[in-house]
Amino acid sequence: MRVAQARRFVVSDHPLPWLLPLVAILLVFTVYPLIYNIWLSFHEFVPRRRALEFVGTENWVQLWNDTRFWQSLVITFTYFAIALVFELVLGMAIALLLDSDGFGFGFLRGVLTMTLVIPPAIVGMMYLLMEDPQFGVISYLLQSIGLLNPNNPILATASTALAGVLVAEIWQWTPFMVLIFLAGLRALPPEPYEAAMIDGASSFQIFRRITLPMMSKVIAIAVLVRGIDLFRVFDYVFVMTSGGPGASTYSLSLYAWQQTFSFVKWGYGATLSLVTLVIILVIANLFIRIAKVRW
């Protein structure tokens, strides 16, 4: 009797059998790591004893007084803001250009996806070679037009290293914004555009008064998704500069990784990771409220 009831329960429309795998995955890969990370932030690994030692709030106090943390936070925000603005503007501009049913435009839209399948570490290696001061094509072009001094390599100069990393980020992820904006543009109704053209509105007026307002929710979601990803930047910085020269490209994620694995400060690394998570959650929720994003 109980076996028959159990079988009926499994094949019935009850939501629990379908939710259990998802709940198990969330518990194993989200809830448990988060709880463990919080617990770890109040401990520190002691190499001579090869054990974790309870240190209370010492890691949190150290974080508040750590100048390198504040410096990496500023660099992360700078990287986040510049990359997001460029990807947003370029993404919208390219999407508007490709919003056509003409011959070849479908192929061009497909080509855009190619950059998204390349691992960021590989893109970082590509641009590391392209920005090499001796044989890099980007360095050669900038030197040939007088914009770059041969004695000041892009990735070895504090004033240009962050820009060199940003070029790789923008090149790879601008097509992501293009595809999202294209999907939104293709879904817009044609009637408002036909009415605007009859009234004699210019292209800029149509874009400002019709396209942008109707695309606001799509833009907000694209900014939210890319913003969260940008704040966790690690691959490009690690591959191209390792945070240098000096600390001019030190991102928050790279600093947390260095403290955890290079300096074997597991507790302090966990603290840095938790602060990064809290900052992302606060910014994301504020943006959702301001932009009125509905899922």
Contents of the next structure:
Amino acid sequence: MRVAQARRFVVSDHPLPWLLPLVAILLVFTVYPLIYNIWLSFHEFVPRRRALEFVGTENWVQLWNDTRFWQSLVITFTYFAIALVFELVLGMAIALLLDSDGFGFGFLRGVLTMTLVIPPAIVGMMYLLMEDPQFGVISYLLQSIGLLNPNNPILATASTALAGVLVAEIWQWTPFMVLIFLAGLRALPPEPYEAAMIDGASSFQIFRRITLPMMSKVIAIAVLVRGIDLFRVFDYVFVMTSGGPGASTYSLSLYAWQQTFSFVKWGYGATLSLVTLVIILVIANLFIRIAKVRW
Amino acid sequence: MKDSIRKAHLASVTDRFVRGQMDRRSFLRAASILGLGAGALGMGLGRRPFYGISQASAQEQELKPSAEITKWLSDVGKPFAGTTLRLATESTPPSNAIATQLKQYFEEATGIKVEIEVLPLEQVLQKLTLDVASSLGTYDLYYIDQSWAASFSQDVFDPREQLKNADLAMPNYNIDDFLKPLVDGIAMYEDRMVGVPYDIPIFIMQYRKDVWDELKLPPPATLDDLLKASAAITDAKGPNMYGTSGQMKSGHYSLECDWTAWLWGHGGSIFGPDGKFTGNDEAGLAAMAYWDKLKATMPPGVDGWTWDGEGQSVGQGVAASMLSWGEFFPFFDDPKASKVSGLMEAMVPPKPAATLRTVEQTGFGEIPGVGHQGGSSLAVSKYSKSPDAAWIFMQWATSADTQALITVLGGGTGPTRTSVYDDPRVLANARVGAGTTRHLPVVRDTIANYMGSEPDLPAWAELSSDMIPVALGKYFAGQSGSAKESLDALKTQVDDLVAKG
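After the form predicted on its own, can we look at the form predicted together with the partner chain?
Time for the whole complex; same chain goes first.
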């Protein structure tokens, strides 16, 4: 390409010149690490020799036989499903309550965004204290009403630890759902509602027949964004339980991090990360097709 | 000076320091006069909780390196002036004391700059691993936890070899002054010396003498005494106070530390001479049975605590005793931080319930003993671009004089050198109060006679920080059946991992 042609190309309406820097950044910081990760999953770092050695499919075979991996997969799915259902239902309920221009509602909507600016690790530490069996307010309240045995601390008992972590997750991210749903609700046209009210439809009928169908795309986007995030859960379990008691709160991300950084198994850690990525991609794509999400 | 005026001055100097309008030395001097401990500078830096600088001792004594050492540093360090050394370390008493109070003397005398990164232990391991994998020499000095000695043994200089260079050898450095059990337990891997002992947390018995006296209980001299007394206290004072405490967080290294104390104390060991896991044998099961009974006397939150929660439970009066790290003792004696100042007594760990196994009856150099030893070494990296300057720093940091200063400034850490235990500056601090050293004779006795040390093998970092504490956590959470079933399953996992090398 000659100089004059290049100059014309740059000043033309063609988007490529403007996209090239972004594409280059994506190649360097996304595509290259992904390819390197795939390559790494067929290797393993050998501490004795301070070298990466080719191990073929050994990491993938190990993954298949690794009970901790399967356990962490189940835990991650459980965490994902419970958190998503709670955040969706609560988010929608709160959004419906806050969908008003009455006095004080603007302030309430502002207050809700506050949880989103707190780093998840800090929220984890807050709940760690609140669920402490000695002086935690949540433990105290649950013990007071007889729902918690003082000898079974929330985060140190296998049957309650995941619930203890989920409370922090749901508390912090339900407002995110509220904000998305509120934006959707406020963008809905008023005419169908007016017609329904004239026809004498009840509030529940209006919600089920009008609001929900019209909000379906917004809900799908919210599910997709939060679902991907939920599947990568790390901060809360790391801070609150470190995966315990036993391995009852071990998430896939925590397991991958531990193998990579604590035990220097770079190859196996890369394999675990890849599996997480593949699962997220498959589920997200399926969901996009089923929910007919359009970008 | 009125309290309000003092606080106003304190706020003013802190503000100037934070804004960079005042150097650290001036700030420390001013803060010291105004009653602020330099430990405030280290707040929140690491995961080991009670490693502040002893405010009381720092104020009472003129604590500076000896003139003789300073002169040697000045002479030998001149050729290296302008060099920068880097050390990544956990937040430990020696590192905190050096970083906040002492390294300025080294830097002034030699012209060598020292950068100390204080990180959580697992991050130190990551940094060192990346450094040796890439051979970049980012860090000149390695802080090596005893469980990593095998992993890094080929990546550091053997200090015995370094001492042969007479031009750089510190006069009277005396490597034989390091306590021999620590050299064997922390710093040796096969025939190599992986640095010199730098830091020694060790299990000692710490108990509320007032409670023991009130209930007319015999001091916990045996494991059986400890169990009976703990049960009696929990019965008499629970749920306001429990007999003893623990560091039993599932999946955390601290749980493995507690386990070994009971295991060794019941005549068991982690490995047999053939390198196979033996924690599930008869002695191992006896230890678990004992532990189950002892746990019933502990506060309910114990399953979620590492050493931090355990220490707080005693310091706040929730538990009346603990067999745990001696470094907590100076914190217990600090009336500003704990409710038990002057009430605690230190003694050597309780006598085992069965005869201890010998080193020959165990595997990978494991040394059975109820006094579980932690600890770390300091070594010069083979990839360092300035190994000679790093060796000068290492000698200074681990010399008897610096170690004595660290012990007094660092809040009562156990010294790694014999001579430091007898140093007048250290002995002068043996009184009730913050930063006390009155427990150090017990620490010394424990190191010499009751110390237990973990095995040395490359897989130990994973075994001790994950596989074993996760399996124990599952057991206590009721997820893995009986003690025998849990330990049998653990044996399969451990033997598989060890066989892979």
